[in-house]
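The chain that follows stands alone, in the form predicted alone, written as structure tokens.
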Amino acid sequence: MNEVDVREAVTRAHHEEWARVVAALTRRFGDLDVAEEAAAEAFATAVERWPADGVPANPGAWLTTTANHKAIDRLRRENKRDDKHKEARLVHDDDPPEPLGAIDDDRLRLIFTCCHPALAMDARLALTLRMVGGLTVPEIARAFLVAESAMGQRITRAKAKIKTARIPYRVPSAEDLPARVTGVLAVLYLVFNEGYLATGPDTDPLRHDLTAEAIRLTRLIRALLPDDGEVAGLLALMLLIEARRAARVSASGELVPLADQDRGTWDTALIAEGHRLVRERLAAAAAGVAPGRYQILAAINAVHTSARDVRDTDWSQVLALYDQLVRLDPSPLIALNRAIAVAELDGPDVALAAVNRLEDRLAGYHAYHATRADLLRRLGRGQESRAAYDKAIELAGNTAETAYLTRRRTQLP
């Protein structure tokens, strides 16, 4: 095996095992810090040694017992395991884990660390892609336009709050799970917005990096949690969503709405692969079980993907999934959405009347006026047009999505 073939084992390794690597330390030694340094320590040795001796038959077993023997003598340096019953746990790890919560999976247990309540938002992003997706306190600095030393802190407030709080290192019971779960999809959507369309200046306008760790760490939630229909629902929006990346920017920046995108251009792999999840949580529907928020946006996103022109979109249906979306999440966000398939069936002055009662809610939102601009150029409004892509293109964070605004405003009559 040559030296770029070794490379190539040691990334996928990193992928595939760098979770359950740290959780499985995690578990043994109760310390997220320990946990995070062996591991590392253990990536490090791979690439020293597997050029040299070959990649083990089986990598995943090879880094963890060489990240716990890292983790035992960094404990033992540091003096912290003097009891001699503490000691022989370092040596002699045999005894049976103790099955905490409704799913006994390490890294499951990690997830549901990493996204706790009693954690803020943004530490819960960055403590989850750093223990989790296994990605750098760089990398992730980088993601959220954020000083890599103050990412740094970050992440170390977020594991001294596990530590001091005595948040539990367990998958909640079988009771609190559903709502636990919410939680966490809501740290991997967030991860994956960032990419989709990113918010600064200063980076590139869509990130497949993130969206990339997004969904593949919702497979893992949807491999071991494959009965929860609101983790399907966010998969499948997810690759719904990533399979129109490749039509989504234009060769010169711009930002490609989805009434104007090469269809053919589409990743047809990932839309079936979302279809079929959305087709699977309908017949769950059918059968009495309610759809939650993502399987309704995934099944929104299945009648976009479905059409193969923008013409033959089922406005109809997609407006009746809105309509099921807003009884359960009235955000303004939504009824924004919901009044662009309003202005397809019913015309934009339909649609303007429905933007224009959001105004309170979404005065500081660039997608609220830069919906607004574009109801107004479709009136024959030239100068409200003009006046709202200003506010739109001020508020606008994304380069690509700033570079189509700008195009369109300068195009009104």
The other form holds:
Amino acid sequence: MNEVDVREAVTRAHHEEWARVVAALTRRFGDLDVAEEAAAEAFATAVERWPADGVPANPGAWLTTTANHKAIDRLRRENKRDDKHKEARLVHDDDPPEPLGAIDDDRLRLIFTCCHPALAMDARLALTLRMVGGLTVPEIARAFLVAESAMGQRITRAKAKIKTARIPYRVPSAEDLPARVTGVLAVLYLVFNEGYLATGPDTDPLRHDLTAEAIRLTRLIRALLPDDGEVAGLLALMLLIEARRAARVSASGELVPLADQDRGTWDTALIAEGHRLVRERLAAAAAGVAPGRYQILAAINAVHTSARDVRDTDWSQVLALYDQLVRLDPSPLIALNRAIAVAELDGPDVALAAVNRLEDRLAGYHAYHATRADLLRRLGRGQESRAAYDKAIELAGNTAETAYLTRRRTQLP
Amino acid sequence: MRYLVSVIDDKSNPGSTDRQPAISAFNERLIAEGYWVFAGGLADTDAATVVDNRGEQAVFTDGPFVESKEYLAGVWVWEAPDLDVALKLATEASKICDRKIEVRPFL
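Please supply the coordinates for the form predicted together with the partner chain, as a counterpart to the form predicted alone shown previously.
Starting with the chain above, the whole complex follows.
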């Protein structure tokens, strides 16, 4: 086996086995720190040894065994110094969790612990990417434009809180599960969104590393909780957005809105997979299971990705789905997006009136001004449109979006 | 695992004052279910005195150690197997006391 093959084998093992190794060690040793460090050491050992010894037949088992040895070595060293660590073990129950799906997997415990509601949202993001995703601290720091030392501290603090406050290492009870799954999905959606519309003047406008990681982790949750409709919904939503990635930014680095995208460059395989999931959820909805917000958002994206030409878009379907979503989530952002569908069906004047009503709550948000600017432009109110573009450009954090808005402003008559 | 459970009131937006019967019933339950270690309501912060004897001479100061809109109105000590159990009880406690609750582990 040549060097490239070995390197690929290590990368693949890292993708497939990291979370499993960390999860199994956390369960055995009751300590996230020990598990994380031993897993990292085991992968470092693989990088050293596999080129000479060959890739083991079962890389996951090899890595878990190696990591176990590393953890035991560390605990032996520490035991000589103090016995205190024994008191601070993570609590977990050994009873298998109530059957949720096909798999009882320690990775589920790991995910729920990292996304625990007692941790701050930024800590949940960082911890999930480190412990479940296997990203390094420098990688996570880069992803969120935070200094490496600060990101390291954030993760250390989160692990310390889990230990001292006794956040348990277990899958929540059936009664708490829906709320806790919602919390996990919120973390994954935030990771995805940061990749989909990256903020900051010095980052790429699209961060494929982050969207890909979010999709990979959501696929994992989907495998672990196959019957959860919102998990399927979020995965479908991500796939249908990711499918349009190549069309979203022009060669000159400008954001391309949905209506102007070259639909021929959309990824048909991702769309097909997303549509399959949406159909699965539609069948469940027809059987009386009320869909959650991710499922509805996915359905809206399915309508868009079903239209070969923007003129074929079924806007009444889009609006009906937004109406359903508004009832579930009264957030002004949803109302803003709903207004875009209203503009297509009832005209920009009706939509503008709806958007203007959101001013109190959205005046500090670039998309509010960008939407107004576009509606005012369509109504021929150039001067007001220009002012709205100015405000949107001032507030937009994404370089491709700023470029797009700037061009639209210069094109005003 | 022991947790200090603090009941936080807000001077500018105080919780309702008719909670005592419900709190007593909740305490009975905490005792019956084995979580109760200690409970106590606190007098107004005006009744507090801060003592500082780190220097040459002890200094007594009238009032709480920190003046703030929010203050500690009472405490519990609970014995709970983990934070999930403590948070679940605290969620009920917040409703019953009509006040915010802080859950903090003892070392």
